[in-house]
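So this first bit is one chain, no partners, the form predicted alone, shown in structure tokens.
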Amino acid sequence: MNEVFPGVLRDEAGLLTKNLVPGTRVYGEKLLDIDGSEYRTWNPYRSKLASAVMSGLASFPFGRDTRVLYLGSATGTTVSHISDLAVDGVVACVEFAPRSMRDFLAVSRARRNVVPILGDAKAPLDYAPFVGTVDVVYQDVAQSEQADILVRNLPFLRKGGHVMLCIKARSIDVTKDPEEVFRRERAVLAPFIDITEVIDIGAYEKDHSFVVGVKR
């Protein structure tokens, strides 16, 4: 057992982050206890930040403290690991879909750093009195213009602050090599932050890329 990034330990079987609601899982996780402290199991084929830390991430910018926009949080599996890091901070969560709010609200209610939005990440103006100023954008959205949405959320994070990235070449166009997509979208973020890291992650998510940044 060893420690990855703060907060995120790894063994022979994988990831697993400290469980901020003993006693409850979010997606069927193992609970394990180590130490006296319970830990959830972070499945990397099911949320593409775990999978990016089992492809070789380098940067990790969650501590306890950390303020994240998270922008397409679907049911939580990905927010759920996000908050046992942020204790202390809050992960504000921006989900167009009503029927996946629906699931979502019962992992944000148990979650005191957590807070459900229901909106369009396309339209930032409309959730900003519920954002504020952010460590982090964090964003997976199954829609066409993935680079140019979170330019537009870019106004929320602090300058210097991290931009992590799902690009899914698919919900893109299915037409292009995932790679062309692929590169198109980071000449959209080029003008607004510096790419530190590309990962591929498509031992885990097939035609993914995960990106990674700093706001200028």
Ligand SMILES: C[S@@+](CC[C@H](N)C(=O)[O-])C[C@H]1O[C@@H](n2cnc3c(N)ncnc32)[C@H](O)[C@@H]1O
The other form holds:
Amino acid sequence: MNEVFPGVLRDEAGLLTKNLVPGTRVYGEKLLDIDGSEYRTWNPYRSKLASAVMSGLASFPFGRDTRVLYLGSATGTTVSHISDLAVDGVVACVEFAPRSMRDFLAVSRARRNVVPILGDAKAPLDYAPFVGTVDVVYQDVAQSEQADILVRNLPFLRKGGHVMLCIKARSIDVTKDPEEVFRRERAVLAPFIDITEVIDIGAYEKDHSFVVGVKR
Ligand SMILES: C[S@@+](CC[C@H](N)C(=O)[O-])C[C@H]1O[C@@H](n2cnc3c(N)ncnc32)[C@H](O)[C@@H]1O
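Okay, that is the form predicted alone; can I get the form predicted in complex with the ligand now?
First the chain shown before, then all remaining chains and molecules of the complex.
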């Protein structure tokens, strides 16, 4: 067992985070007792952040006090692990599908640091009153114009804060070579963000790229 990032353990079972809400599961993950604390397995086939860690991610901007804006929370799989890490922080989560939000509300009710927002990530002014300045903007919306959506949300991010963008090539253009789609999306970020890492998470999610950067 070793700690790959603060709060993230790795053993032969894979990645683990310490459960903020002991005794509860979010997506059928395993619960393990380690030295008297409960940990949850973190599945890289269900969470692109876990797949990025497994694929060699070097920077990991989540600590106890981190404030996160999470765009595209779905039912809360990845959010729940960030919530395990940002124990004294906030994870403000935007999701526009009412069906996903219904399940996500059960997850967020149990987690004091999670703020669910039913909204469209393309319209940040609608939820600005519920989101302060954040340290990280994490986006996984599987839509066209993915980098453009992230740029619209950059006013929430402090200077020097991190962006993490999951790009799904096929949601942008099924006819183009994924590498060309990834390049074009990175070019949209380039005027605002110093891109520090580009992780190919294709071993877990076909035609996906995971981009990390820092706001200038
Ligand atoms: C791939 S899923 C997210 C999975 C989730 N990030 C996880 O790892 O647990 C993409 C989600 O983004 C949501 N979404 C897509 N476009 C959106 C938008 N413009 N605003 C808010 N949510 C959006 C979808 O409804 C869907 O739930």
